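Next up: a single chain in structure tokens, the form predicted on its own.
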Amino acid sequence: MANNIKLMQGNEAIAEGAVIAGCNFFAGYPITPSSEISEYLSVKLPKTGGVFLQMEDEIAALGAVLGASLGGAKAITATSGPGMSLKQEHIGYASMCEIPCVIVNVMRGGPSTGLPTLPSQSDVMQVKWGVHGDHAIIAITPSSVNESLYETVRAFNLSIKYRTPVIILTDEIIGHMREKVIIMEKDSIEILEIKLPSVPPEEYKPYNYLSGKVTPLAPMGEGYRYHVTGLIHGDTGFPSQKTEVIQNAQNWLIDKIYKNVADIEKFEEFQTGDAELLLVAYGSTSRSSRQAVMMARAAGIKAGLFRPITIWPFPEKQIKNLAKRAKIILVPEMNMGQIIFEVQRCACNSAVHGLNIVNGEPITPDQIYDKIKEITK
């Protein structure tokens, strides 16, 4: 059968990607500019045997998602700014208990109520550091409607593979724009399914930190006994204050992500082969950045674009390699400066400049090109 082509909104594409990935549970609370995701799934999920719940608040929404995931569901929630702040404690709980789930944050301006209907990229560091304590997180930043669909599928795959919450970090522009989406046949898309453990219940260790492998999470009610707690715990899930257990548990939460960066990371390069000036941009700002690169090239400036698609873990190795040639780096962001600090850390031998616009309007190619001309004089 031929691929199906649709005109879709970014938020709709995320919702459709969730359905393609096998999502059968959504719990959320309406919040601009993410509400179309819940609206779409409120219609779609009941038709496919799934469950849609509108909860009383954002905290309860993620709590319901975690409960559904522990029961064997593929679960998702969607929110923005203030809602993401409310979800932080449960994100930490999901990280500690290793509960797979997908959380969509369609970014808007802040702090507080801020700019509910206008775009921003100011939650990038909140996603990385919002949870207290040491932990690792996976976050994905699509830059088109088509990519929003397929990166949602990948987010579900990663959440199951590494038993962790995965955050889709998009923004109002990508969430509300409409573009052509090519929906491939389902059998041509990689979709990981939830599997039962390969050992009998009496041998099951859900938190087998020393094995070096992520143990499949047994759905509750399938005969596998284990304990779920936000306390530091041993291999059966029961709390422990033994120093060795504590160290192993803390190491594991970091290592299972950072020792598998090559599998998790994803990025795109444009005209970087001979680039002497490098743009590092993500999400909707990368679209303007790509056009600015072409404008610079037309003017004889050897510019290139590096676009992280997986933004956490941050693609340190690639930035370090590109910085060996590009002695000038420009980081345009719809915030007062966030990813620029990661770029500076990785590209310490390059001059790193920021272009930070937070007036609720997209950063345009002309604004980026003007900055390029300024820093290359």
Given for the second form:
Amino acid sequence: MANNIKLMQGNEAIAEGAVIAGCNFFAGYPITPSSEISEYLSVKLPKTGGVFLQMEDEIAALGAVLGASLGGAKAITATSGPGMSLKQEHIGYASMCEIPCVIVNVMRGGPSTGLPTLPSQSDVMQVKWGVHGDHAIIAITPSSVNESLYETVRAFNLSIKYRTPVIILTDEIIGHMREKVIIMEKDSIEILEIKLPSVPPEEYKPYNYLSGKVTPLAPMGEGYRYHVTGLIHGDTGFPSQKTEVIQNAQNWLIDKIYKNVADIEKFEEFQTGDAELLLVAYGSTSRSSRQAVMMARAAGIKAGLFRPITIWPFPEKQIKNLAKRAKIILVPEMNMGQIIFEVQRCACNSAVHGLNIVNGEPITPDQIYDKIKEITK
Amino acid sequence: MIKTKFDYNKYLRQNTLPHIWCPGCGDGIILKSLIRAIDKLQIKKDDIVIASGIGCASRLPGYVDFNTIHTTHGRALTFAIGIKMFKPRLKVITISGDGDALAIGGNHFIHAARRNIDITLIVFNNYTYGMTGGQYSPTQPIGSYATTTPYGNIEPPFDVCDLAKAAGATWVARSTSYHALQLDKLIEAAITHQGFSVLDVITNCHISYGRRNKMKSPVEMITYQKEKGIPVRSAENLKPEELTGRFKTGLIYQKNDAPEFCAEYQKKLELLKTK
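Target state, the form predicted together with its partner chain; input state, the form predicted on its own:
Whole complex next, starting from this chain.
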């Protein structure tokens, strides 16, 4: 048992999670604070016959990942703020063509070059809306090193199941901290494998918008010849400008995620049962928030914490339910106010406050507790 | 012996035709040449990946029955590298226009060449951005006109072949949509070459380029290709000033013993296995 317990860094845990998930392709570009992921995989992947590539830029890195994924690879890339901006072009392509991939964004302060090695949570809305055109995205915000590992495995599973880019939206604090990780037996972890379609090649269509089911993506080079394009396309994969095809395609990209929220969502609640004051926090800030809940409870305030693990799609239903009791809600985040808008939308009868500290330092339990006292006066 | 007519239909996706190219466009000539070359090499359709970027030429993959990827503008080579590295047994061919390969995709072009990865890049070089209406491209000659060089182009153009060779490509050639038979042989050789091969094909866009540059018809543009193209060997005997405004055709550079990227990567994997 003791052998299964390791001290790991958050970024390393993401890389190890990828290895456990069966990742066999990485392409990236060096950027702080995500570089440990590529360094770790540059050691690990070649040992198991996988491909490690350092590309000429961030766009190329995701392009290579998508090319490999079309060939049937379990592929991942990792980046941070400025790199995430560059990747948007291919995140859109992956969404449109429904190519599975995992993209890690270790958030740092921005805009532009911003704060290379200081934490931030200011890319939450970029992850949702950074791509031009309508689409849905899955994003996961781990709050510990252990969770970073297992959520990476889940990210791969979701990306294959829903044929979509999945973003691991971690932050510099979680990425660089070291904590205990318990490595489970591989048999006890659900790992989705890439399979050939169940139909023969002559019957295969890469998309099926009206079926309500995700068509498996046939790895190229295995007899299933089809076309992939970033143009709006019909079930055959070929471009179309027919109005009904366009509408079906657009609906599908949203529906395949939002009609499966129950399967995709993941969250943690802490002392929310009787909470009249609700904290909504994610990533590293949720750790300070948990401490602040305990401080508030000790002072007789009925506080609780709701922590989205899947942050996109946003857990609307849970917030709506909790807001029936909690008439005061506090959303601490290391940005100038982003997820607070989602919370306000879901809890319109509650007073929703923000605590936005973006000075390159983590938000402390004391700062949150002080804010709790102020808004519950 | 009776020469039977070549059957293109076994490689064409009939349901995606007619193609989008204008009547008289040179791209169809290159498409047919590509099909003939692939047929000659007898490569299985399942083993061929064709990736393209964005632009007129990049619509080609949609029409052919292979594994086809119409990617983003300039980035076809990045997808090509990804799938080639993951499945080195596949033959990967990349189709780009001049703007696609050398402007927005210039960085990927030089780095693919530097790696000497076993991919064939065919540049459909028509000196213009045809699909967007004829803006000037990085291969447009000085002094010529485009919708965005109404007073004449002052930017020196890239020579696709010089750039490819300088960046590390190990097989470099040029042809035109006039030299269709030579093109068959060059495409065949490019695909066969083990390493990064670049084939610059001068093709005609009389609609967006020619009519602004005193070549209104496809015939005038094809004549330009015929007259301005000069075989590499003939060019050797000419003085530099005699080559002004002309371009070399045929195999320009070939290096057979350079390490190929996929093979080198596989060697590393083998080495790690024995450790």
